[in-house]
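Read the single chain below, which is given as structure tokens and is the form predicted on its own.
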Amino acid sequence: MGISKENLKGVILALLSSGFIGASFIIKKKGLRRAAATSGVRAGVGGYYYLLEPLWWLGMITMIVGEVANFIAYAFAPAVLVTPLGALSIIVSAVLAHFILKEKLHQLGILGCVMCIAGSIVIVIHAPQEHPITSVQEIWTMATQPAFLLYIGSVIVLVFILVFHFSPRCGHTNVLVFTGICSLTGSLSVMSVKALGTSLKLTFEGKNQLVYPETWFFMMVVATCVITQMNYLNKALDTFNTAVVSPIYYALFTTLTILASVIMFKDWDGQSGGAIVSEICGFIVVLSGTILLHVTKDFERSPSSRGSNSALLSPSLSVRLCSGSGEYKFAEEAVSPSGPICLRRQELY
């Protein structure tokens, strides 16, 4: 199946987004190191000197550019194509960290990169064509169809159960509670982002969609879902090892987003069974590569991995999570052997 011009635009924007977002982590980390060296107080233990560091702000700007590109990508291509490509930002981050930060990329990590690229190519080749949309009211009709309303109702019920029943009881012992809340609300936020992005695209083309209340409703849903998503993602990252949270969150979030898109926008209508299976297989390959990358990152951070094999059996024993600036903190960053290593990563949708 050939790729359409609209899908091609979406793919290019998604790739640019992954490049900018992946690079932003490295730039901000360099800024954090400079700030820590200047002030003597690291961000992970309460330092805020990084706010005066230009390199850190450059990283923030780079991330914003990446997120804007990702937002626009949803206006051109289906979510089943754009969302899985977000895993490529991990490759960019890992490769740049290897060359710029001198953080060794393990051989299994290289294999993970290759798997992510291969899976992404399969997804792009077999991605469905985007159905032409002429107004936000057409999107509203899709959003209010019985099947998608059932999905929305199920998500809301599950989120409330997780927030009010499971979160107080086992939120800090079961990683699926916080990541489940993030993923469920994230799938709705992506659908709203796509609706809002399409509305703005039509507006810029001369078909003003801002006069319709549906556009503003989608904007309100985006704000509500993203705030909820980020709140519980931060809780998950503060509580559990990032090497565990990230792949689980990516798997749940991407799976639910693809499911929501298939129900709402009927992305798979008209596709052959072989194409659908190929897309699913491509996603599984990308997911497997993502897990390999995260596991080997944690594996390499273990101080004992350079002098002992004991840490190889349980790499998570060598790291602890604590609240801080939302950035990765590694053992190499002048941390005393007895001090905790702060391990965090900012994630968006």
Given for the second form:
There are 2 protein chains.
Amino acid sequence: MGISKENLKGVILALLSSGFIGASFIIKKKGLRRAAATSGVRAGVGGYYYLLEPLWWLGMITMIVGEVANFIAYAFAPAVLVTPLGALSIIVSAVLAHFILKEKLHQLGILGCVMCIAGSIVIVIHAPQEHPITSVQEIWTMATQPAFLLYIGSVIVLVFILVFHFSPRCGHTNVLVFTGICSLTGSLSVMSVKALGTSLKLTFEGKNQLVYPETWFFMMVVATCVITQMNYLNKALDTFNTAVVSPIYYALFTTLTILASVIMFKDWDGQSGGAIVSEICGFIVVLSGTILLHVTKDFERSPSSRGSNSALLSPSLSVRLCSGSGEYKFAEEAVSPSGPICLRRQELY
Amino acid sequence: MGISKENLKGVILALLSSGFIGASFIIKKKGLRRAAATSGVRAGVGGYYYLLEPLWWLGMITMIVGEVANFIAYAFAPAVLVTPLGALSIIVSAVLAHFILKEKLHQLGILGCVMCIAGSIVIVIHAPQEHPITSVQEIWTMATQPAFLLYIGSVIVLVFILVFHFSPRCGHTNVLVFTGICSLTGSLSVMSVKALGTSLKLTFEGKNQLVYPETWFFMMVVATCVITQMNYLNKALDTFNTAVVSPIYYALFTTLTILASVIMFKDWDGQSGGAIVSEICGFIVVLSGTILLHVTKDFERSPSSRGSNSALLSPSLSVRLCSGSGEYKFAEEAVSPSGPICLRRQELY
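Could I have the structure of this protein in the form predicted together with another copy of the chain, to go alongside the form predicted on its own above?
Below, the chain from earlier opens the complete complex, with every other chain and molecule after it.
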């Protein structure tokens, strides 16, 4: 199949990550339901009883394991491979919700799942091999090459324009403003997460990278980008319907991450035209599948029952709590109170 | 891109064919509407005024050109490449119907179109190269190899069981009986069409193949299979809703044709595992896109307005007229009165 050993590790980690994160929503949801049943108070109206529910904590742990797996995946395989596979966690939670929570999956939703899987297979088959990296300085050289500096510069200028010009004017009417800010900073988050992950991987292999200032610099970039990203994702989710924000965010974020990775890590160098086109088609198919899953989710549900299918949306909603701007309006789904765990939002939606 | 010159010819012919056939439905529909407007009698209630309408005849000619292009495509490229591309004519007519006939395309239908295109690109990139064939005897040797004789034998046995056992018992309750018969014989039709097309191609190149009895044998097989196939397709369409029959028929027919071609022409020999898996994924994606287009077609239409979106369905409905079993119930869409033109039903639906 032409898939390298390192890529295989990355794919397995990314799949495990999607499995854990997808399952974590279902486990937490079960925990919340049980807490509501025993206490009589729903988390959505201010109860904290779910903190006493072991099942909820099990879900929390499952999620942390998934996030860690995803973080490590970036150390082994290219971002053009790991990032689109994040869509598979949506499938896992949709399928588990169907069987465990009895939240019926629409027939077209099943078609969406099939497409996500078919598209992911095409992406995996054609993913480029990662060039072996031996030190954090090597990543630093890649990050400071003119083409990537141009990308960083464009991102910063665009983010500033969006934040200071468009945000006050049409941030609350045009969904692209806040999601654009998240996606642009998100692409830089993933690049710095990948740099940091590779440094830590090298450190664990015996080549200590923590002595170099570059490692700490990447750590600071991760923190800055992730905080900005989350802050504006919360704003987007507070302003617009999650069903609208999620597919747009997934599309923009994944596209920009692939673009950033292709520029910085030169993922497509040495690949045939056919392989690149196949990858792009695979990505379009995964994206279409994601849209189909999101759109059909509301087909057979009345607006009043929306709260019950929130398991699928919780990855985004959980971000509300992380930034502290959440008002527990949807606290039942807001299940991720700790900072680093929210990192993965970027892949999921 | 690794696409061979012969395959490129086949792809261009298949795309032209889909374009012509997709457009022909729209042109004929326009002709029928105009005929109804000038005469006051709709074809659906017994009028033949459309025969005086030049636009209808233009549509007819467009369709014949498309059918011929498709026939020639089989002479150049493998069936695993040409057959799935037939789905693109559905897109062409859906898009043209949207702009010219103002039959609004559902947003998920657009997604279906995007998927069909993405899947087709993946198929084209990974299509195997055809082994150069120098005489009809060579095809005869392929057709009489044990593996393919086993396939032919299985098809004949299955068809007999379906026709004589299941057809009288549950042919009118289970959609798989009639569509199964069509698809099984359809896979043999395509193989013999390909044999005949290659023979004629060789003849035109100066190597006369008409002197060999094999060529005439393949011609007889084409006639027998196509007539059987159409007869049962009519029965399927008379018994069940076209929106149900079409995707099932497309799925079964294309799968069996690919299977037959892989056995007879050994299309997958010498291909990498990754290429074969990509082809299968591409086919699944095209299939999903076709299903999505068909399912969403009825989303925004009331049952009473169904007649107006029949352009998309006419390729199947037109077959009614061919077999003579049509009662002009849907004569407005029944636009293909001549035999050989109906040949292409197999790719379209």
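Note that the structure is predicted; figures quoted are calculated from it, not measured. For the two forms, the rigid core is made up of the largest set of C-alpha atoms that agree within 1.5 Å on superposition. Numbering follows the first chain given and starts at 1.
inquiry  = Taking 2 Å as the cut-off, check whether the CA of G282 shifts that much or more between the two forms after a rigid core fit.
reply    = Where the cores coincide, G282 shows only a C-alpha shift between the two forms that is less than 2 Å.
ask   = Honestly, after the rigid core fit, is L55 moving at least 2 Å at Cα between the two forms?
value = Indeed, L55 is displaced by 2 Å or more.
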